[in-house]
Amino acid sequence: MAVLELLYPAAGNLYGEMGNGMYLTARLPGWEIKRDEMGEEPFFVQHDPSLILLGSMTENHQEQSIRLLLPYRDRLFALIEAGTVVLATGNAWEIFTQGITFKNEGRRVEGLGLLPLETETDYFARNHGKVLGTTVGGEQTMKVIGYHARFSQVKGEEVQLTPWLLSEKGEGMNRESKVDGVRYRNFFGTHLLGPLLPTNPDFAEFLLTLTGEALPETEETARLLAVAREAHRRRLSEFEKPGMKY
């Protein structure tokens, strides 16, 4: 059987993030829903997920996460090698990156370790806007529209990784950066919150298509994506318009 699964879904509510999982769950009549609290042992521990998704979180929980992951951290990477497809939403995918260095704090918390990055956290530099950009390195390139808003700021060797999406209007994984996010084979990271997944409709169905698994089509489905493609046209409409701040 299909199964989503959502890790962590009370920590990473952030900035209307359950509402990827609200949308997915629509989309998905059929498919089984799995909900992972911390303290509970993740369903891919002892099963073979379709989907994960973890969304944008408190910096506590960043740590709490990681402390929570690191037991499972083979598990989890063997499934990222077998090609399980995972999103990780706001600042959720930077725990997959080397480290997080609090500034503030002059200390520095071991991340999962899959990313060949850094990521540094400012309490003093809160940065948020729009981002405008186009997908690169995979099958199929389309327009994603999002929001980001963080203390954070990713780096690294960029070369080394393949980038997700290329900001033409907006701020990367830093501030001298275009790229935002990365891809590694179907692990997806990246900034964006909207939420991502009902804002960018196309997006969610190519995820899904990467699952290998079979999609509902019903006429409730149906009207779900008529529905989300319109209002994702509309608002690409705006973001491209001359003038609008980012």
Second form
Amino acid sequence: MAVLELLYPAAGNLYGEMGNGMYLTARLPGWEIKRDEMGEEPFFVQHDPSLILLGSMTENHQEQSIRLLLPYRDRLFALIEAGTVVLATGNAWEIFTQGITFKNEGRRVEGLGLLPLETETDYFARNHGKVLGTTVGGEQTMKVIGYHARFSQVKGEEVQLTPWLLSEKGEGMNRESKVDGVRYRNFFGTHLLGPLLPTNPDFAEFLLTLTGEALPETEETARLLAVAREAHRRRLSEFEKPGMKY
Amino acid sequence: MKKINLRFFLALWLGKLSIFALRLLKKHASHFPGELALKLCPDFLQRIPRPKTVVCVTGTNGKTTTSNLLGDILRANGHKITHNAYGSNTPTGISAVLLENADLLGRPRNEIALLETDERASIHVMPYLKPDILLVNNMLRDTFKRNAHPGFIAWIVGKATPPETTVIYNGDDPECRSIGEGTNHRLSFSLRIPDTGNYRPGTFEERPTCPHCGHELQYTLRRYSHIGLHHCPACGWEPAAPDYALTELDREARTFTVTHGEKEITCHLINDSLANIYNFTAAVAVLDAMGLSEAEIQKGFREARIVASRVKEYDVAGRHIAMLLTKGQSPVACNNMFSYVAKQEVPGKLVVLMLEDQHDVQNDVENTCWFYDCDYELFSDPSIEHLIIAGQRSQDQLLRLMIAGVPEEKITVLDTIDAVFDAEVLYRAKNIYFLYDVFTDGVAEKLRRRVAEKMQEGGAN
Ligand SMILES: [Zn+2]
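Switch from the form predicted alone to the form predicted together with its partner chain and give that structure.
All chains and molecules follow, beginning with the one already shown.
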């Protein structure tokens, strides 16, 4: 049976992040939804989920999530190597970097270390804004719109990785960068946050096809998709308006 | 405090002159004099002599209500206070009231300054004014463009709080817990009564985690958002016993009782909304900590003005219209209003959602993340017969409502707010709930009048 695993929704629910799970629940009638409580063994340790979601969280929760996931890191990485679809949005994907330096506190926390990148967090350097870009880390490219809001910048050997997004307008993974996030096998990390999937329904469909599971096609799901696409079309035209500030 | 210098005097005098000039022009002097003073003397707040007692009020919701109430009660007891009731709660507004209170040598006239202080701006105010008391009402999700997340805001307020300040904080809010912990004298307040029945929880629940072990906290009683009685099921952590506990609420007698050690202070219940019950408990704690007697506090609550309500209700020709001022982009404010609509036990409700940020319509593309922090699921209640969603973001809200399980045939989608005037369903409904925000309050009022007129015409036929 197809399973959507919501990894630590108690932490990763900032900025409307629950929207992704909510949208997929409506899009995927019949799929099982598993929620991992913090402090308990995640579902993926003993089972094979079809798709794992992890969303924006506070900086304290980033640290906690790293600590809680460390004992299961090998299993999680093995799943990723084997092609399990994982989407980590907002600052959630930063926990997969080598480490997070909290500049205001003068300390560094070791990350899960999947990605050869470093994260730097500075509470006095908050940045947020819109992003309009094209996905490059996928078999098909598509326009994606969204928002980012964070205290962090991700730096490192970008060239060795496939970024997820080429930003046409708006910031990338750090202030100088025009690319954001990463695609590694079927692991997708991006600073775009909140309801990324309902806001970009075609990216959601692409992600779902990667799971290899059968996707429900009913009158309701068709209508849901049509409304999501229409909302996306309208927002995209607003994002593309000349003179729009990013 | 830095020494006062020539630049300070220049800022003080020109600031005072500008207040005088604005008064001649019959204009509000809430912002400009402070702006001028800070321009001339950027460290004005570090130099101005501080009133004997400074109380700052901060938090996401209830700052204005609570500080106005505190102001009323202090004045009712003969205290002369300086209060930014009509000014802004930022450094400019605070500078403006302090310079107004100062004489020509900068010395404060009133001994008490009561300052509603914006959470983010607290870092530019509190380190210099060193409040004797800081009240933290709550730390809730707010517009994230400005406020990021409550944990960050709590961090800012904590950083801004000098060690000599007594921190009075909401013990039912796990996000307030860290402010002044380990450094300050702290007093907490909490509601220790059964569920007040004010709030109907939806499906979205914030899920804070234990500050010690990271396990999800468990609520024995969740009042709203993440506010309530909580503990950690894994390590047993729970908040310390409250210093001020609301132990009795009598809606019929219109009284509430706050217990503090041996003391039991029973006061007049001005209003019984849950938010206000918290505001009143906090106010009692602050007044008691300031040294007011039980009798003085009681007198204050008896004489305080009615707290303005965000809900206005009208009955016209056998129909009911409710006007709900709803702060768009602020999930907790929205959820409180959504919950209000859902729990009204009347049939055939029509809900009109007009939550549009006019500024964003003109200059930006409104961020819709907050729709997914809001409990649109509450609108799937069968008592809600129909919904009108109007404005630039109506298509996004249609999607959100469909995800929430509201059948599409129950929803009318209108691209502009003005189109609501022509929606026929509006003039047939028995119970109408207009949810509008500050940007649409003019239109909302016009709509209410139009509906009332039509209903009266209909009633005459
Ligand atoms: Zn614990």
